[in-house]
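Given as structure tokens, the chain that follows is alone and in the form predicted alone.
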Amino acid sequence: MARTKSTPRHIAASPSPTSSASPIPHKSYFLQHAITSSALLAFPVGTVVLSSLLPSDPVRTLGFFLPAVAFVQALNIIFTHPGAEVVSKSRVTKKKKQSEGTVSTTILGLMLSMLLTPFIHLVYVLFGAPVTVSVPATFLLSAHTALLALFPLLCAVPLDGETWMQIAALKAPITPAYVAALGTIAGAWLGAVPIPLDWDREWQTWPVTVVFGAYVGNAVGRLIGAVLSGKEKKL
């Protein structure tokens, strides 16, 4: 009696606990960066529109809001860090280790950003910032620039020479942190254009327009980077 061979049925393999997790939807990813951009823009816009603190007293205003900017940036880094962009299905211990690693990376990035603030101050001076006057204002501007441009980058990319050479050569992969850094630099540069004009306006005081340019450029760059990097993930 001949045996009939049964056709094997295709059985879908159940996902293992160690399988790679699915990424967060792009809309949520973009929304997180949009919220951060809005929160950061609230600082320069609010201080001028509501109380004119920034033009009248740049040093006090920049110093007062510096911790708040650091806090907003740290939250954004923690929730949009590459390690946080996936929905983990592994054990709770693995989630805890990943969270601890993200927090430690954020703290390290913040410390390095503050350590690099004097270097940014020097760059501003080389590009025409006052040398002997408005020194506290320039230093605080440098600290805000470090938080906007360097802080997210230091947390998002490896700390090796080759990677940072690619960043300096404008050949790094498109990410919100990278494009936001470029936007911050471009915005600060464009923001300095109205200062020497003979308009005699209070908001032309150094470094009011540079601060505005840096924040607007950062917000625009962050959103553009989120859109472009999201499209690359879909491909």
The other form holds:
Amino acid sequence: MARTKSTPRHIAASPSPTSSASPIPHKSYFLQHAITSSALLAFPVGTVVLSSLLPSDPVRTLGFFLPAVAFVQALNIIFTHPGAEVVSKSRVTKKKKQSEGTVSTTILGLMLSMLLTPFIHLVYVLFGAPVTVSVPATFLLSAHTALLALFPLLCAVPLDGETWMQIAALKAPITPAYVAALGTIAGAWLGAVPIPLDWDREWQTWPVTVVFGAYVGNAVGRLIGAVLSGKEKKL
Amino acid sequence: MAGSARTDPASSVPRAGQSQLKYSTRISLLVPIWFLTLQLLALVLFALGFLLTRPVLPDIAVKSVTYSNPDVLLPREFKRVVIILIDALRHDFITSSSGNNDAYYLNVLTTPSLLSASEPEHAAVFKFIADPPTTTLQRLKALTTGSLPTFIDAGSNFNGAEVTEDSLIQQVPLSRGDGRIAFAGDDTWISLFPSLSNGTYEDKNLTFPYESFNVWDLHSVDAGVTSHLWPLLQRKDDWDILIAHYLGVDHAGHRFGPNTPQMNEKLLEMDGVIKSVVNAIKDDDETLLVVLGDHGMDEKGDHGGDSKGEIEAGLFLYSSRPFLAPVDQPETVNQIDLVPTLSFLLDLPVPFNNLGSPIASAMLGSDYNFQKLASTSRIVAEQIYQYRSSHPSFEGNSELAELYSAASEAWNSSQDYESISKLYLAYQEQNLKSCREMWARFDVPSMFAGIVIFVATLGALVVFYFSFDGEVDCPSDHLNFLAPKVGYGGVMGLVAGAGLGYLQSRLQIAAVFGCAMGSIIGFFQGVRKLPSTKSPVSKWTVLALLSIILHGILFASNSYVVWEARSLSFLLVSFGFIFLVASFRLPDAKSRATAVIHAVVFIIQSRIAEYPRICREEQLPFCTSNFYASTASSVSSLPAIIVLFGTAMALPAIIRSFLRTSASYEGSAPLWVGFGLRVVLVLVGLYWTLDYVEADPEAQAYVEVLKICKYVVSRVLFGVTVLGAPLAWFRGLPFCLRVEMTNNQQKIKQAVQNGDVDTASKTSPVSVEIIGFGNTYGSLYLLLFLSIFAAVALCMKPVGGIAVAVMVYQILTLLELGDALELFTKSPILTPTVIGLMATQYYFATGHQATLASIQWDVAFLFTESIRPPLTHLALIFNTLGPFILAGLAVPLTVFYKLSPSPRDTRASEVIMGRVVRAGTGATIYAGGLILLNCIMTFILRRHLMVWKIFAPRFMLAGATVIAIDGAIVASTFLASKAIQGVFEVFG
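Output the structure of the form predicted in complex with the partner chain; the preceding block shows the form predicted alone.
Following is the full complex, with the preceding chain placed first.
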């Protein structure tokens, strides 16, 4: 299995990240991420193929697929994760519980990312999402974004201020989860571009293009991250 | 202590340094002036090619031989016609509506529809299609000449322009003798036909013009017109055409909107007028009554564009003599069709330039005689043929020639008048179509020349920006060398261009092109010889250039032009998030926290700036206007005025908090900001309150008093903010500094006692601390900026005033961010670019759109009751271009903010001037990049379906933007040079 017990690959806070670079078997991870990416991309692509379910009622489709996306993401995290630690408030109790630790980390990460959904909703509103109408659509979009961008990151990265400051400053070292998050943001940003066009297509309704952008960006970012990870490059 | 420094008491000012500084700051002004000139020239060339013109022929029509042809049967003529022109009479105002829609304007003006239903041979209502632009001046031209306007005409609504073509008004004296026209109403008629106001007409007491532009006034024009209408109707032997031009409906639309009680009242009054005129001519079968609207209005009551509501006016014909062929369906006719119709009904020659076709039901007559229609159609077709053959630009249209000969052949060979009239009508319609196409023919070389100059200017701007290192260089070092080269190149280019242009008979364009390009070539020649300074290009600079391209690329699609405000908000919010990321990179925790907060505030401001909006037609139904009290009005809402008062209280406090970060809320700042700005803004609120009360129907009794109070407030405010405060600023520069003296005797004694000789000897007995020193330049310049801001806020509607106040807040937030992230030194172009983007965003937030109809003409009467240059023009310019002016004036702040003087250093002051010029160049690059991309897109899309509706108005806005920003940069560079000299005088 891919869940190797090699050196934990965590971020920034660790004093000597260079030493942990080489022993990670990239190939298997790449395959994992490729599978996950295609599994996740199956959602937007599938909805198009299947009589364009998504555009006709974005809210229902987004809600319907939300658990599935969470499941695929969780699987990916559990199978690719080398057992990161969740650092609680007191660093003294930092423990590495390998097998069940990963599962609990995943559950915690899922819950945290769901809790952060309103915050993402706010960011979408700041970017111009409607305030009073289409609230369910925007909220579900935010939930999907949280699952795509935040969930893996929350599981892969220790929950301390400095690490997240690095992430906010876009200075964190490259990992699949991190680049996938960046890709999701970039994809969602680009996804907003075709909305104003007067083509009167169904897929132009909010938030269809942004969902697509986020998924495609996530897949691209994840693959790039899987290729480049461990090379200790910074963006 | 932050933002303070210790200096010795002021020393003597070195005279030589001062005059040297004066010279170098003066000569630096040449840079923005040169760029302004270049862009102005390019703009003129492009606009000349793009905004179309048509040939205006001086010929006057006479009756042709056809009139005496035995086959020709003309409708019986009327002796006289009464034309009641109700400005902005929309079609649905005079039709009956059965739905349960209880809008204020429906089923009010009922006389026309009732009459046409009960007496179809005597009366008829038509849908009267106006050609855009739907502005009164253009419509009156069309209604009298029967010709099409071209876009360039739209600009002359303010000054009027005499009609030099043949027209109904000119035909009357030729056929009926001098002084047969009576007129009362809108004085636009007088500017179109100056002959109406002098000589015979005045002697016979026939013309009564009224000031047309005061949209605040709903009643005085109408009351005046009505008071003259009755006596004139009695004197019916003195005139053949009586024109009564009412303005109340139009003004009610502009001021309050169509769906308002005021409109209802106005339409009731008009119904009364029509009813009485109908009664007055009831027994007179020699008089024709024509009631018409020159254009309609959109749902807010404005007009100028080409939306359905604007182009669909109403037309009503009535006579006590049966003269109409009854038709079941209400007929749709072109506005210009009225010209030949009236010509026949009055037995006048059809005007030479006419392109309209006679209205069929009026030509057929109550006896349904197609011979009459065919005869009039033939005469009009002949007239059009005559017109076409008298100008070379019409040559070579074989399709039209065939249509004409086919119709003539049918006329000569057959008696089937119905099909003959159809053939002639086909010719007339085809002619109209071909004219519409032809007068949309652009002068491509001229447009191209404009684009080339824009490209070259942008190249010069970028080269100029990158060839000087603002940290050590001052442009004035090189201007002695460059300026003559530029001037020499300009003169050489002018001569060469004029020479070549003369040979090609394009003298003006070639001369302008040569002059501009020559000076740019001269500049490049000079720059090559300068020592090159290669500084690495910052990522921020790349970002700034990218954002200019992103903004400019919006012009490639009509959708993005329509949704530009939202796209810009998206762009600015993205900028905010980039600032946020950069803030997280700051190493120092405290400054990081400050920067993060400012970045978040910047994001929120960018989003809020998108909120106040006035929707353009294309945005419906996805947009709801909220700039005024309701979507169907142009009255400000009471909550907006209350918030305006809140802004008056809050903004000075916000500015104080920003100044306090550098301890600059000292010296003049409390007086200027805490007191002055607050009082001025409260008075701005008072002005709009008075205006609000005045609009209330219940306050009619006090209107005069309110008016006087209003004008007193607005004029005093304008005087103080535009003249008083800036003059005071110039005379005695209001530094925001406080000098604090500390006696150090105690300290020295203590040091001596402690045996600390070093401290004792280094401490001077008295130390002078200047509080606010760290922001000496910024705080000084900010005071002047705020004064102009207050003037702009006054000229904005209440919501617009709030919006520009937010703009000032956002500029300050951006400056604070720029200071924390060191943007001013890393990339002097970035902050000016963001300020430029903000300016466009706030243009939309102040209730404007890239359409002619969104110009808030009513602010022309902010200071005066009638048009008074320059106050009227200044109010309109401040209202329309205020955000751009403020942006240009804010640019030196990106250099001055938190900048402390270097005492006794002329060079340092010169370098600061260099940085100001460089920042100004940055803003000019934004404006220049934008207009260049706009011109390129407009050029490519000049055959686009939406060109007149969307791209042409956006081009005009981009042109106004570049001139406003460049002009403001010239002004701000000058003001900055004053500030630099002033600081040098004190600290030099």
